[in-house]
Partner chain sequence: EDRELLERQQHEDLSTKKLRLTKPSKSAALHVDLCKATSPADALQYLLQFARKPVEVESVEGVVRILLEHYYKENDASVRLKIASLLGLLSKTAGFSPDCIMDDAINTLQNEKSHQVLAQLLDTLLVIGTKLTENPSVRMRLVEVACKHLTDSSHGVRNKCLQLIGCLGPVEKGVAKEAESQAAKDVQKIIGDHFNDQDPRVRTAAIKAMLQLHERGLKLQQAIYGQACKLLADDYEQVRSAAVQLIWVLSQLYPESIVPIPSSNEEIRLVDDAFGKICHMVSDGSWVVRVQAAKLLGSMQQVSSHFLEQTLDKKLMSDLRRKRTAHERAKELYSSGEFSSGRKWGDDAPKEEIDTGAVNLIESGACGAFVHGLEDEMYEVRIAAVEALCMLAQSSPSFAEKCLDFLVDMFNDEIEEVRLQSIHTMRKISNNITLREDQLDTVLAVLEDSSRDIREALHELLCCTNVSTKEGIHLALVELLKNLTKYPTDRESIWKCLKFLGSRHPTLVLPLVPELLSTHPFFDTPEPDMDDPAYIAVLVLIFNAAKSCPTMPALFSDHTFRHYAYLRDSLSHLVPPLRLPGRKLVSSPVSPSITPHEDPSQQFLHQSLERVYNLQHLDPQGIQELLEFTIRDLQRLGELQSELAGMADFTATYLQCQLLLIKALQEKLWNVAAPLYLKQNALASAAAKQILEETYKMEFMYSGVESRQVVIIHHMRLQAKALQLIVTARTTRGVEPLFGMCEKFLQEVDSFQRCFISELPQMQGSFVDKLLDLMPRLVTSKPSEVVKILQTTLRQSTFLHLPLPEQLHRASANIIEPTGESDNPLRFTSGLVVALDVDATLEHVQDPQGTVKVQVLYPDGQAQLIHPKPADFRNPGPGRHRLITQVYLSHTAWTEPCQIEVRLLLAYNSNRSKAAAKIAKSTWNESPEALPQPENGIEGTIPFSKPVKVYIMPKPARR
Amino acid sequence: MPEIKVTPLGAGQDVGRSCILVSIAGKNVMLDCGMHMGYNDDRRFPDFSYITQNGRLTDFLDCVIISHFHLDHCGALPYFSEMVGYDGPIYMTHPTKAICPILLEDYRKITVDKKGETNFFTSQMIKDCMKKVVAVHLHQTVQVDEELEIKAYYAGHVLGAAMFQIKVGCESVVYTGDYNMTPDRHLGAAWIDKCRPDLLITESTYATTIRDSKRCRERDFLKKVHETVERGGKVLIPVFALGRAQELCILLETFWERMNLKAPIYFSTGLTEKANHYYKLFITWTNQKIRKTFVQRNMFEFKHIKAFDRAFADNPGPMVVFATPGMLHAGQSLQIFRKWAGNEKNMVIMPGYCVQGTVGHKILSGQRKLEMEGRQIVSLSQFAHGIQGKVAPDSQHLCSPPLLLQLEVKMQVEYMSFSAHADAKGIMQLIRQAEPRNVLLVHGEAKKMEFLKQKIEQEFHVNCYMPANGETTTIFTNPSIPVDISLGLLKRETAIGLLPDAKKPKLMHGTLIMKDNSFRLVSPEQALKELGLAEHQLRFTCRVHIQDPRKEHETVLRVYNHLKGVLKDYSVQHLPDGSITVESILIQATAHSEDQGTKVLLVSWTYQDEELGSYLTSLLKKGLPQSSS
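Now I need the structure of the chain on its own, in the form predicted on its own.
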């Protein structure tokens, strides 16, 4: 029986480091190749030795598909292709191909140049890796090889995010990556057609959440930012460079304009210019409103939002800063957080999900005393509030190497989900749209997944799986084989009976021709003509035993009279040789070799008259009426 095997190397009962291996009809595909934000050791990347202990990865994998540019979906790609060694094709959309190397380079700078880590991919490796990428358009069917094909669907979430359908013959899998079923201020909602895959692999980040009204959340966000700025505080909003950042920038820009506010708003430098460039370049991926107004006004050119300089963090007075990355695990957002954490006037707003192990996750869990690495020399003024550390007698600096500093968090911590992931309602909506035969959950927490799994199984009556990392799930498929039917045969069938009902299966009689991996059902005459064959008459014969002591010709006469009376709409004939015909059906009578009181009726028919032949057989098995003479 055909089967599909799925093994998560990352994102199995976990969020982060998405990497899923799928085996379908002899083809092996890797879905995403991400890194984990919560780890700095070997656990940061997926364990690729699972694929093969010896030999090249290219020999085992037919292709790699990247759903979008977030690092937990593409962060391990240069390591995988250049350091572990993979030379095969890597598929992603055009915006993902454009943005991916920028984020990878930014991540490399933080890890290597600032943290001083070794055994990490280089800038050249990122470039070499991107040379292996094949960019795809939405709804374009891409033939990976003769049998394997893939197709991308719009996923919302971030610019360029896509869901992918992987198809081999009549077996198919849909992988959602991350997606959002509700449109936001700059992107549309995810969409997929009723493709009825054998398996839908869906993210389940917010498996148990049903989000409140977006408008209420936006109003609450603006109120909190406004109140903090009014009392002279600073607001830090950690974001990833693309996606949620643009969403909140548009929101604050319009609010500042409407309220005529003067407090400065800043955005981490470098990435924002590039981000806005790509939004302009890939304007067709944004929502309808932005596309419509783009000619008059580009929504991504902000009047009130300026580029941020590191020195601005020490400026007195209120300000709002969007800083990367979004989970406070490194980079500029973490540096600013350290400076501002000790002042209760300030606020940090976490606008999305934070992976376990990150500073963002710790403060959202209520932790208010944090141990921070103080590797670089840090001015005392930066830690005026709440840091205990040893100070050299004549120095105004905290010294490192590796000195652990305790940071007391006095600033207000708020969590407001502006996440671009589907909530529980959205996940159910997508399942309803695609109508899969099986569902598999990834990119979520085990307890939440368990709840959603039960809900899916109850509502849709399909099997739902949630494998852990390194665990293989095998799904047996029952492939339906598409068959083309000739117009002549369809016309003949509809002429015989009623018009076919779309909801009820209809039995079709014809000849099945298999050619070049495709199937056609045609009339026998057409098949003989196409194949240049002579017709052979095939008849089915059934024996019916009847208790009748009379002579054979008398029994035949009784049968003839009985059938003539019952089958008024059919041509029933008694032939000179003593046999009976009903249409193409032939009935002959012989005496039983051992019992003269039993007659054997031989009923024979062609396959065209199969229904009538079966009916006659069952009728004769009931015996002859006594009055027949």
The other form holds:
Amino acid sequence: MPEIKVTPLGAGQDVGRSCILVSIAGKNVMLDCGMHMGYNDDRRFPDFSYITQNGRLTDFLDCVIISHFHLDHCGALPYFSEMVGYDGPIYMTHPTKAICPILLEDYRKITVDKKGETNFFTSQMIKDCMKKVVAVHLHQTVQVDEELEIKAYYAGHVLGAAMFQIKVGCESVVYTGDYNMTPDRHLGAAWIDKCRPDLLITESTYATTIRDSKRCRERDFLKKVHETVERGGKVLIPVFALGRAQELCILLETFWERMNLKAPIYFSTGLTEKANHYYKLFITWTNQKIRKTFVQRNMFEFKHIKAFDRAFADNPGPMVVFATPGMLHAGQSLQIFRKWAGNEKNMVIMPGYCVQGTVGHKILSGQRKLEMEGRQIVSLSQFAHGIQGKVAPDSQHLCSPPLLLQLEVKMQVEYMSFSAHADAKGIMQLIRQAEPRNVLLVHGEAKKMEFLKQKIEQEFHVNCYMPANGETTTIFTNPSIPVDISLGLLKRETAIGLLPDAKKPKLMHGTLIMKDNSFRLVSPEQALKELGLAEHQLRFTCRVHIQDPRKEHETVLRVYNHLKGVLKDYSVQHLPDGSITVESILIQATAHSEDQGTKVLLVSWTYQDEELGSYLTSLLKKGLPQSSS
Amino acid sequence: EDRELLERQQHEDLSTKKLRLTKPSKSAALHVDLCKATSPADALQYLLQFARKPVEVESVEGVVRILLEHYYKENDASVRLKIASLLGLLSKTAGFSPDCIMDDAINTLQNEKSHQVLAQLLDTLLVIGTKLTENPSVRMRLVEVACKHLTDSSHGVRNKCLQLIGCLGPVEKGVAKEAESQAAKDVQKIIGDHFNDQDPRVRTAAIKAMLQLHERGLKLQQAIYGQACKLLADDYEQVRSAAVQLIWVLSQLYPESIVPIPSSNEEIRLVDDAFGKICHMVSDGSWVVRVQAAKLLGSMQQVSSHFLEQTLDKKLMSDLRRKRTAHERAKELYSSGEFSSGRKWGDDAPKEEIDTGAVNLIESGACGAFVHGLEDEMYEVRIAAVEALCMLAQSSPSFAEKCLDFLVDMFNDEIEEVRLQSIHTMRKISNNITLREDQLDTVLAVLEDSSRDIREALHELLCCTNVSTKEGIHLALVELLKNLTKYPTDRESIWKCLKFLGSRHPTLVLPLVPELLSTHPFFDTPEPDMDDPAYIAVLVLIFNAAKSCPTMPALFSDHTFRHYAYLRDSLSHLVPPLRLPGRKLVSSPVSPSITPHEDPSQQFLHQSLERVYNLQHLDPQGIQELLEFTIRDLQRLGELQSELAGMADFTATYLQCQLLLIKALQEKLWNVAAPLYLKQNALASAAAKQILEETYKMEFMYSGVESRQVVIIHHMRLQAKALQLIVTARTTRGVEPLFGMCEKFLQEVDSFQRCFISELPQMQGSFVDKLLDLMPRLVTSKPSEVVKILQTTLRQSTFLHLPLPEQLHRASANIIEPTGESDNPLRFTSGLVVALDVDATLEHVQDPQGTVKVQVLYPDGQAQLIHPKPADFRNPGPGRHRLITQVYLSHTAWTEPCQIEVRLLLAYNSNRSKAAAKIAKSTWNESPEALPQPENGIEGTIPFSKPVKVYIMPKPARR
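Show the other one: the form predicted together with its partner chain, since we just had the form predicted on its own.
Everything in the complex follows now, all chains and molecules, and the chain you saw is the first one.
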């Protein structure tokens, strides 16, 4: 039986280091190639030795697909392709291809330049790696080789995030990557057609959460910012450079426009500017509003949001500043925070989750007195890998010189959660849209997956799997095999029955010819002709004994009348030579050579009429009705 | 029918004759062309050329015959296809009855092999059938043909067949039986069988055909409900979209039937079930279906409230623990009195554990349909959802209360249209709801929106909102004042809003009064600036509240009373009359006009009119005086009683016309020889001219004028024309020009008679009545005779009673912007254009898009007429319109700034008048040659707003 094998090298019952191996109909595909934020050792990259111990990976993989630019989905790519060695095609969407190297370079800088690690991939490696990338468009069917084809669908998680359908013959797998089913201010909602894949591999970050409407959160956020600015206070919003930051920018920008506000909004420079540039370019990947209005004005050409300069932090009057990084653990955001924390008119809004040990986490949990290192932390852009959360506290910074200062936090601290993953309902909705035959959960916590798995099985009646890392799941498929049918045969067969019904299988008579890896269904005559065979007739004959003292022709007449009475829909004929035909079945009666009272009925039929023939014999064996007329 | 046939034959005879006279036969030319064609491509070219030109009704049949002839000869399918489509086009020709070609068209079907041509032929039959819908046997026949081809293997043919059946299938059961028994098939069943067709296009066509049958009045069977439900899960969006419609139709037909719930023993009402199913489609994959579903939800009024409320429900959870929605939290905060506390992290932390088994992630029911719809990616869906919410909330107060939170959320949508729509929706349901303070807060936050439409919509909303607390009122006032300082142009709208806010919540305003007026029990506070719009706003709120709260004036300080008197006079539409203790004097000048009953004034109006109408035989002097007094009275009454203004003005105008007529006809003036009395001539001709103008005003400037009044108005106009004729006759020498004038006048009398034949009996003794009696004489007599007769009849005729309609409003316009107060000239380079913003309110203007124009008068007398775009008109309420447009000005250079005038005009066209419509109707059956255009569309304009002066300065261009 054909099967699909799935082995997660990462992201199996876990978040981070997404990397899933799929073998489908003899093709091996690797989905995503991410790094893990939680580790600084070998565990941060997937264990590629699982694929092969020695030798290049190219021989074992047909292609690699990257769903989006977050580092936990693409972080290990240069390592994988350049250091381990892979020369095959890597597929990603255009925006991902554009933004991915920026993030990889940033990641490399932090690991090598800051932490001083060696044996890490170099800038050149990133470049070489990107040369192997093939960019795809949405809904474009890309033929990887003759049999394997892939197709991207919109996922709405970040700019350029896509879900991929992998198809070989009529077996298919859909990998969602990360996706979002509710639209936000800059991206639309994920969408897939009713492609009915054999397997749907879906993320399940929020497997046990049903979220409230986004509008309330947005409104709260805007209201808070607005109030603070009106009071003359300053608002600090620590963000990661990509993804949510753009959403919040759009949100504030449109609000400023709508409400005619004048207070300046700043965005810390660097990485973000480059990223915004790409957001401007890939308008087709954004939501309806931005797509429709970009002719008048590209929404990412911010009117109110300007680049931030360090000196601005001391300016009087209200302002809003977006600064990296998002957890207030270092960098610009922390500097600004220290400047502003003392004033109760100011406010800091944390738009995402904060890891324990960071300043962000401390202030969120209500701590009002912070001990700060005295030395100014000089760093340009830390952890700018757009994903929120899952960042290990930066131990490097925590063990700086022991000069500690007390910092009293008087500013208001707010928490707002903006997240771009589908919630439980969203996941169910996607499953409903795609109608898969099996579901496999990745990118989530095991405990939460359990719940969703149970729900999916209960509501869709499909099998649901949740393999751990390194665990292989095998799914048996029941692929339909296409067969070419000759037009003549099709026409003949449809002429017999009613109109073909899409839902019901139809019985057909024909000859199946399997030749050169192709299947053809042709009429028997044609098959014989093609194969150069002579036709043989196969006839069944059967003798039925009937106790009837009358003369032969009378018996025949009785049989004839009986059959005519029973088989109303068939043509029953009494031939002049004393035999009866039912359709093409011949019945002859002779007297038994020994016992004149017993008549022998000879029933003969070709094997095509087997059904009717055997029915007829069984009918005759029951004997004739007693009431002889 | 025979008669009809005869008529048609006559008609055809007539027209064929004409054809021979004017044009060579089309059919012959076509025939020659087609015979010349050597290849199919050639023939196709000829046909294409032929199709570009219209064909006269008379030659259609001939052309059809030629085409059919070629059809049978033609081997090429594409040419046959074109012929088939031409047949359809030709049978659409107005005035052509296609039953003569039907048989031929059906015959062509028989031997056709090409599916495309077959489909096209069926389409042609559909055209023929729709033209002959009255003929049941034709319909039967066509339906039979369609049924025969339903088994065709091409989807296009099946598609057309179903369309044909849908459009022509028998709707009444009786007819079907009457026809031969074999054909008496159940159309519904035939169509229903194709719900499972293998081709999605055919499935769609089948559903559409079913809907078509429904539209034509056939009651669909409930049995197809099940089938339709299955179609909701179809792979193709157009099928699903049509199926949603079908389900909706069925739910409206059989709302109370009971259907079982699959996989359980329970049963529910069909309408509830259908509602659930349609709700489910709101989260469909295709946005077209989502829009469709969201729209239809709004019209399902019979749904039980339990299901309805589910649509707003979405159970939240986080890590398997129940979480409250932000709405619930807001409500709780509010009820615990802790509103406006800052939110802490973890405030929304989930509390209770959820039983994992009980969570239903995919509901088959209505759960959360609107929550999804309002959050949808496409704004089309969101708008549809808001509209549906509005419709449902209007019929269910409890639902209205519930959906409030969601509507308020929509005020922050990213698309302005959606925001506007949700504000309007909220206004529509505002009778059913009271805003909580936190909701009000959100609503008020939108007041800062930079879009004027949004702000004004919001003001409208606040006008009819119920607020629950005095803090709410205070909040609203503060925000409105903030709005006022930010956007001073909103002044009027904000004042109006506060007027309603005050009169709606007198008891809530009462405790706020000292604070608002900043009075102090011991100290005198400085008197606020009377011209401050913000202070006026506060006063408007307080005075309107004081109207129904007699204790309030006790809290006023001295200057407040003075300000009241001032405002009552200057802004009387915003400040109501108050009964102030011991201050009778202040309000006395206006008090008589505002007695609570409005009957006396109405009575007064009628009495004065009676008086005028009764006095038929007074001496001319007496009549004139009486008319003058009455006109004065009426004009004053109109000023005092705004609701009677239209009525009073209307009658005053009428009396004015009458007065002018009487003055012009004063006997002694006419007795003197003409040349000596040029002065009197001038008076009479001026009077005639003025009467004509006034009659146009009466006819076109008032809304609510009925045909009874139109008759009188036209009659008056006729009299004025007679007067004009007389005056001309006396002043011109020679008879020749008079001939034409007389004839024209008589024609007008004639058309008057035609138009108002039904009204004539009520016009006993009037001018026209007498004139009609004398008509035979008039027609034959010389112009001088005619003039004489006219003169005597005019003088002898009685004064017609003008009946008053129920409601009569005079169209009026008020230009808000430009204000005309600016001393700074608008400078621009000559030869270039400058845009001038014009903002005006229009009241009681029917069809403003078509009639209202902007006129710009330059100092050199040059006038420019501008037609505003239809999109520039907004309709904020019944009978009210708002024109916000830009007028482009340009001129050559001036040496110094000068003022131009901007005003609004009401354009009219007598063809559009009610009388003209009547003529058109009455002459429908007569031959067109006999239709004289009475006034042949006199077009003109009536200025109906005060002109506003704008100071401009075109500078010479710098070289």
